[in-house]
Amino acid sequence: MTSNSRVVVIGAGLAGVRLARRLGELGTPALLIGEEEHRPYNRVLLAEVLAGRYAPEVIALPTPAGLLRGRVTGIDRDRRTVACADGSEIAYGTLVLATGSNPVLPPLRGLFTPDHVLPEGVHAFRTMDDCLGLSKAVRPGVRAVVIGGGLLGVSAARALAVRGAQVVLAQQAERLMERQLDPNASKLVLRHLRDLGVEVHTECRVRDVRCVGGAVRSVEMADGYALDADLVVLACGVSPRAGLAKAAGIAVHKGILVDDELRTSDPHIRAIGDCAQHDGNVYGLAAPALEQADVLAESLAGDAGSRYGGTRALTRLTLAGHTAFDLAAFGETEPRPGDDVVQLADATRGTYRKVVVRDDRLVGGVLVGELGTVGALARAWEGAEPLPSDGGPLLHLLTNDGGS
């Protein structure tokens, strides 16, 4: 393949690898640069590597053929190459950014050392680096404070304390996972928590990250109050990593600008995963960067009619072990007035179920417990057909054994 129609694909996430796989099988290879030194793995199930459930090379993805290893440090586009950083060039015909995102550090007083640096026992949670660096910190009865209560706070939390640790959580707002879920669903992964030993601290703003000798020893809060810690795991959320494509001149917003065929302003510069924003969304999930990297691998194999019309994204929390917890939530969980609501909650075997109808259509649910209904819910809900009249796929959510 001569270089003014290679593809070249920046980043080994779950997107690019995903992308230079289906471009392989569809007879259209691509040259993959990846920066991390691991084989490329699956971030999602980062926990339960921490948590000692799995070994990393268990979420080891399928290297593709064409994976080159560096870090690229700029786009020339009118030239169409890309530097990296040992010095060398590659010329692209078409040029995917599959960056990914960046952990959200959040400005705390105390975070970083002179030398603009994580203290010694903080750390972020995004990459495999990140995990196996608290994987080597975390033994039975260290001090583990967890900042941020969404998914990634509540998965770290959970798998310190599996591993022993005395955990912490704190998170900013009224509760946990406010963004999926609704407050009944919240309350059972709050109680899912302290069953393992997890002390967790809602509307509780952190305001300091103690340090001495250049190693945490606390974190204070805006009410003053102190919790020691010898580990500080952040988990704030994650923003598009569009760093090049911006230095590049390349439109950006709150991720890297993309139309229906996932171009960017540059039309020979497309962009899939975590780093892309299309028609508003960021999604930051994996369904959606799998999606956007299959329909991106049909376009550029040739079929001109290949468009992404968004994902309409499901959350799944599944953490495996001897206190099981799982959990799915999709779409509106809250209803609005003139919805109907099926609802259903077992305290003693923990779990809840609630859909939202709207219009004799699915429009959102929480299931948290017994999940054999999800796939049948989530068909009805991503296919946005009408309900059957009589309940079909609800009709399952009121069985004792969850439609399993």
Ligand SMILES: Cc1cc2nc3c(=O)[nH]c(=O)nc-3n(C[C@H](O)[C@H](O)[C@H](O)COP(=O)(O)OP(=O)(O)OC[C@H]3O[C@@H](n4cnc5c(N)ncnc54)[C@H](O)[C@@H]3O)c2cc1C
Contents of the next structure:
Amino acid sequence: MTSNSRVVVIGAGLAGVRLARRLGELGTPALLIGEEEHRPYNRVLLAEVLAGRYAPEVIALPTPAGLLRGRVTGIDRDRRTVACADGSEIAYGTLVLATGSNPVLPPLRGLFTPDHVLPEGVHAFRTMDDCLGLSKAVRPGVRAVVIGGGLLGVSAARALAVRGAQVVLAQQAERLMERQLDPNASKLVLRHLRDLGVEVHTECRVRDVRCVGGAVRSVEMADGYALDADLVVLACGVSPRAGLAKAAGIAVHKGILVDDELRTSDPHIRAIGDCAQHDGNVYGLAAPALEQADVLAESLAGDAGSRYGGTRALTRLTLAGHTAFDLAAFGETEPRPGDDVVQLADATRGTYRKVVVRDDRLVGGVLVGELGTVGALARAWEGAEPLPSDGGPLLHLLTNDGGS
Ligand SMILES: Cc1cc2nc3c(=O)[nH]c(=O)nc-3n(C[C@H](O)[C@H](O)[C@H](O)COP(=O)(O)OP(=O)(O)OC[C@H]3O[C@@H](n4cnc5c(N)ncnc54)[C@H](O)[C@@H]3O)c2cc1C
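Return the form predicted in complex with this ligand of this protein as a structure block, the form predicted on its own having already been given.
Next comes the full complex, and the chain you just saw is listed first.
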């Protein structure tokens, strides 16, 4: 292979590693450049490492041949080269951006020191380094405040509580995981966290992080109430990491814009995973990142017909505390007028199942505690096929595990 037909992939996360591995299998080896010190790992399982359930090496991904450690600092599209932080330059024929997301840092007073470093005790929760830093700091009795009550904040709060920290979770919205769950399912997540000893405050906006000598001491709410804190976790969402693309003049909206061939506005540059925006969607989830990597591998290995048509992504979360707590949510979990809804709830067992059907098609659902039917439901939702109308198909969907 000549240097100018080489595929270079920036980012050794879930998408980049999957792409490099698939390309290797298809006989088109790629050069993968990743900045993280650690062996590539499955980011989805970081909370399990923080909870002490898995050692870091357990979540390692099979490392593809041709992994180069380093950070890419610039793209020269005319010369088709990338510049690395160590001063080296690498030529590409096709460049793939798989740079993932950055954590969103909320605009809190006191958060940033003059040299733009987070104060001691304040952590994002995105990388293995974040996870190991938190893991080192957490001890029984440590006072931890988690800011944000989405998937990330709930996972972090649960993991810290399992490690014996006194955890307070501050959520700005009126309920937990409001983007994925309906109010009933949110209540069950709340109950689960409270059972683990987590104090949850909803409709609660944090406005200030107070530090002494560069280390966090407390967190102040908008109403002036202050919480003592030895540790603060920022779990306020993520934004696509599109800085390199933007600086190189590639079209970026929320994420790096790509078409069905995952091609950016530069025909020699593709983008996949959290950093990419396809058909208006920035997914921020593992399943679409992996699907995009698979489609792109086929395309780069010579399958001209390989196209990405979007992913119907299911959110799944397992909170393994003293008792396991599983949930899955997909599509629209709140009905519109005229939709059919079936719900089954068992307050004693803490299980809840609900599906929303519109015009004979499954448009969304949420399952808590009892996921036996999730495979059958996901298939019905992904396929978007009309549901059989043989009387009671909705109940059947919720109670028959469909062999999943
Ligand atoms: C704690 C946590 C829990 C999660 N739980 C779930 C879940 O339950 N379900 C789910 O679907 N998703 C979950 N996610 C989201 C999921 O991890 C992401 O959607 C997925 O990792 C996206 O893969 P990616 O390859 O696009 O990005 P990433 O996995 O973020 O990988 C991007 C890589 O690129 C590297 N990089 C960036 N810029 C450069 C550069 N200039 N030079 C070199 N390297 C660079 C980064 O360091 C990083 O290693 C979770 C995320 C976190 C943090």
